[in-house]
Each structure stands twice: as C-alpha cells, then as structure tokens.
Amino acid sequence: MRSALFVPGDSEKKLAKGLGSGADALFIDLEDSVALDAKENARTVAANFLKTSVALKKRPQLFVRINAFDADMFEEDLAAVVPFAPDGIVLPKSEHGKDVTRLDSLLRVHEVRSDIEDGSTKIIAIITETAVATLNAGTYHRSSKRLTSVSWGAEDLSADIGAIRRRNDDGRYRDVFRFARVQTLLGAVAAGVEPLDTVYPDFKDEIGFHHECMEAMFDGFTGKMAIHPSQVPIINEVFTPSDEDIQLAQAIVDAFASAGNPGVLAVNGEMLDRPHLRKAEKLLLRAAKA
C-alpha cells in the first residue's frame, strides 16, 4: 500500500470522490473526523457506502478506522460495518501488540455472525498516539496474523505528552516525534508489516509534502497516509520504484540465483552481499503491488 487517503465516513460526498482519487486505500472515518452526535450516522453512511463499493471491480482497498477502545463505540463500529466485508480494519491508539490481538477475537465473532470467511478483514494498527504506545512500538511480533501495516500519528501524541509544537523551523519534527516514527518503522520491520508514514496536515504545501515522502521513502517506509485527494498523486509517485531500480533489483536477484545464492558477488562493478539482496527482493515485492 502506497497511499491511504483519510475520508470522513459521514459524508457521502467525500466517499464518492474518494474512489477516483487514485488512492491505493480508503480509511473510511468514523473517529476524529466525526462529532461525537454524528457517530450513529456516520455507521449508517459508512455502511451503506461499503454495501455498494465493495462489489466494484475496480476500487480502492477499503477499511474502516473504528473509534479506539478507550471510547466505548468499538464495538457498535464493528456491528455496522463487518457485515459488509471492509478489507480492514484501522485501530487508532493501539498502546500494545495485545490490542491487535484483542481485535483479531472481536473480528472473528463478528466475521462469523456474518458469514463471512474467517481472517478476510485485514487491520492497520496506528500505534504512537500516546506515551505508552510509543514505548510499546516493538510488541506487534506475531500480535495477529491479520495485521498488514503499522502507522503513527503526532497529533494525539503532542496532546497525551503536552507538547507545544511539534515541529521545527525548518518544517521538521522535533526530537520526540521523530522518536515516535523511528519506533513505528522499527516496530513494522520487526513485526513483518508494511510502515506507513503519518499524515502532512498542510495539504496546500506540495513542496513540503513532497520533501517529506521522500524522506520518508529514504528511510524504509512503503507508504503514507494522506487527508486530502490532491497528496494521493505525489504520495504514488514517490513510492513507487523507478524504472532504473527495478531493473537494478532485478539484476541483483537474477545474479544471485544464477550464481547459486552465494554470500557475495559483483553486480555492476559493484560488490554486494546479502543485504543488497534481501533489498532489492523487498523493492521488487513493493514494484508489484504498486
């Protein structure tokens, strides 16, 4: 998954845009971006949207981010949009692996009050949104094997700490956030899911926003997450590989299997061990799915 565009699930308007945005996922809100006495409509609108859009040939993954578990509506999230076969689940303020797994055993009931094939309803766990998570960044190994991505936010983390300002001058994070990020693409690497890079809030900064894909896509993250349809074109074209670097990785593979998987080899002029391998099988794997 390259990009995960954020939709408001009470607006049937917002919806319909979103599945022409180009976006890889939709996360269908029913969390901050909905007032506390539109919850109920927003199920109704975000069940109705899945119970036409999930039979479309060609559309965006889809999945739900529920209200948290320390809020008390999970459950009523879960009840109205299971049965309608989301391809996931996004849990926000996940504090530990064991929430994950929590949520795999509350999947799998309301899979089988609807008959749908136990383990189909995938989960994104977005898991530094409190000083607890983000300490706790290293405990989704084997957590579920429903678990596809890990995330972070900034947000509800700057309000749990108190933090004033999230960012520096120059536009980057201040230290604790980028403590937050790095334990989040540990974590993913660590657990075998995919990273997925935070959201840039200030959707007119194109150059910002570009900068900061890249940098994301430098240090290992296979994706990000974006709040509004004009990031989904830059965040696919960051994240996907170039031409020049498939064939590159493609060269790497081709020489070590003709090769007989050595521990090291030349490729290019190049010496190259291991390392480079398991990379460019990685970057080969990211090249098909976008």
The other form holds:
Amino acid sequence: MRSALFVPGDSEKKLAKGLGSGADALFIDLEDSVALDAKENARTVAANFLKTSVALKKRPQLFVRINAFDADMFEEDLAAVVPFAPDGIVLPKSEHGKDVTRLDSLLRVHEVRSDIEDGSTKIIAIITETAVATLNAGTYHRSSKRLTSVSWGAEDLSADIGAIRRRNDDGRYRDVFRFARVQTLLGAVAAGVEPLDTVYPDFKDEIGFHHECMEAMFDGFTGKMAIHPSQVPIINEVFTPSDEDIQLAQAIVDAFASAGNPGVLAVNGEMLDRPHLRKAEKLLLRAAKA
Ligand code: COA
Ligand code: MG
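Now show the form predicted in complex with ligand COA, given that the preceding structure was the form predicted alone.
Expanding to the full complex; the earlier chain stays at the top.
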C-alpha cells in the first residue's frame, strides 16, 4: 500500500470524493476527526458507504479506523461496519502486539456473526501514540496474521508526553518523534509487515510534503498516510519504483540466478552480495503491488 487517505466517517461528500482520489486505500475515520456527539451518525454514514462501495469493481481498499480500546466505543464501531465487509480495520493507540491479538479475536466473532470468511478482515495498527506504545513497537511479531501494516502518529504522542513542539524550524521532527518514526520502521520489518509513514497535516505545503515522502521512501517506508486528496498523487509518484529502479533490480536478480545463486558476484565492477539481492527482490515486489 502506497497511499492511504483519511476521510472523516461522517462526511458523505468526502467519502464520495475519496473513491476517485487515486488512493490505494481509504481510512474511513470514526475516531479523532469525528466529534463525540457525531459518532453514531458517522457509524451509519460509514456503514452505508461500505454497503454501496465494497461491490465496486475498481475501488481503493476500504479500511475503517475505529475508536481506541480505552474509549469504549470499539464494540459499537465493529458491530456497525464489519457486516459490510471492509477490507480492514485501523486500530489507533495500539500499545502492544497484544492489542492487535485482541482485535483479531473480536474480528473473528464479528465475522462469524456476519457470515464473513474467517480472517478476511485485515488490521493496520498505529503503534506510537503513547510513550508506552512507542517503547513496545517491537512486540508485533506473530500478533495476528491479519496485520498488514503499522504506522505512527505524532499528535497524540506529543499530547501524552507534553511536548510543546514536534518539529524544528527547518521542518524536521525533533528527536522524540524521530525515535517513534524509527521504532515504527524497525517494528514493521521485525513483524514482517509494511511500514506506513504518518500524516503531514499542512496540506497546502506541497514542497515540504514531497520532501517528507522522499525521506520516508529512502528510509524504507513503503507508503504514507494522507489527509487531503491533493497529497495522494505525490505519495503514489514517490512510492512507485521508477522503470530505471525496476530494470536495475531485475538485472541484479537475473545476475544471481544466471550465476547459479552464489553468495557474492560482481556486476559492472561493483560487488553485490545477498543483501543487495534481498533489496532488489523487495523492490520488485513493491513494483508488482503498485
Ligand atoms: N478526503 C476526501 N475528500 C476531501 C478530503 C479528504 N480527506 N479533504 C478534503 N476533501 C475534499 C473537500 O471536501 C473539497 O471537495 P469539493 O471540492 O468537492 O468541495 C476538496 O477536497 C478540497 O478540499 P479543501 O477545501 O482544500 O479542504 P477542506 O477545507 O474542505 O478540508 C480538512 C480540510 C483538513 C478538514 C480535510 O482535508 C479533512 O477532513 N481531512 C481529513 C481529516 C482526517 O480524517 N483526520 C484524521 C486523521 S489525522
Ligand atoms: Mg489520533
């Protein structure tokens, strides 16, 4: 998944717009972008949207971000949306791999009730929204087969630790947030799932956004979350491997294959060993998915 566009779950207009945004996934939000007294309406709007959109032939993946476990609304959220077979659930404020395992069990029950195939609802977890969560980013290995990606968030984390600023004047995140970002990247790879970079709230700043996408791509993130449709094409462009990258990766894979899969070889005077091969294979996988 390259681009995932957040859409407030109570906005029919934005949901409709999201379908044509070009995003690989929509994150239909029942959590932070929906006011407390609008939660019930958002569940109804989100459910109706899923009812009409899931069957569309060409559409983004449809995930629903439920409210966090500590808010005690997740049961109503799941009961409202799982019957309409979203592709997955986004779990905010996940503090440990055990939270994902707990959601896995809840989904099993809702799937049985709705006559949906066991295991078909995927999970994406946001894993750095508290200090505890950030320190536990390495606990997601084997948490659930449903887990496909993890991402991170700076807003709730800054509230949890009482940080006054998240970024320096040059736009770079300050250390605590860079730590959370790195924890997410390593936690994802350790768990064998995709690392998804966090949102960039200043949606009018295209240059800053492009720069942050590039940094994330260089570091190994496979995609980024968006809050505005204008951010989607930038994400898709940055996270789609170029033809040149694909050719190079294919040449490396071919060179290893035709040399009988050795540990190390030379191509154009450059040493290539197993990590180069693994990296090339990963890039080809990403290209195939895009
Ligand atoms: N998904 C789908 N459509 C969106 C959208 C989104 N996230 N954000 C904006 N749009 C639509 C608007 O409805 C508008 O449609 P129109 O041209 O048909 O009127 C168009 O895109 C341009 O929007 P714009 O006027 O630039 O922004 P806005 O002031 O309407 O909205 C936000 C700004 C931040 C409120 C809006 O982008 C938003 O709701 N983002 C998602 C917030 C969210 O889900 N946060 C939780 C995760 S952090
Ligand atoms: Mg939040």
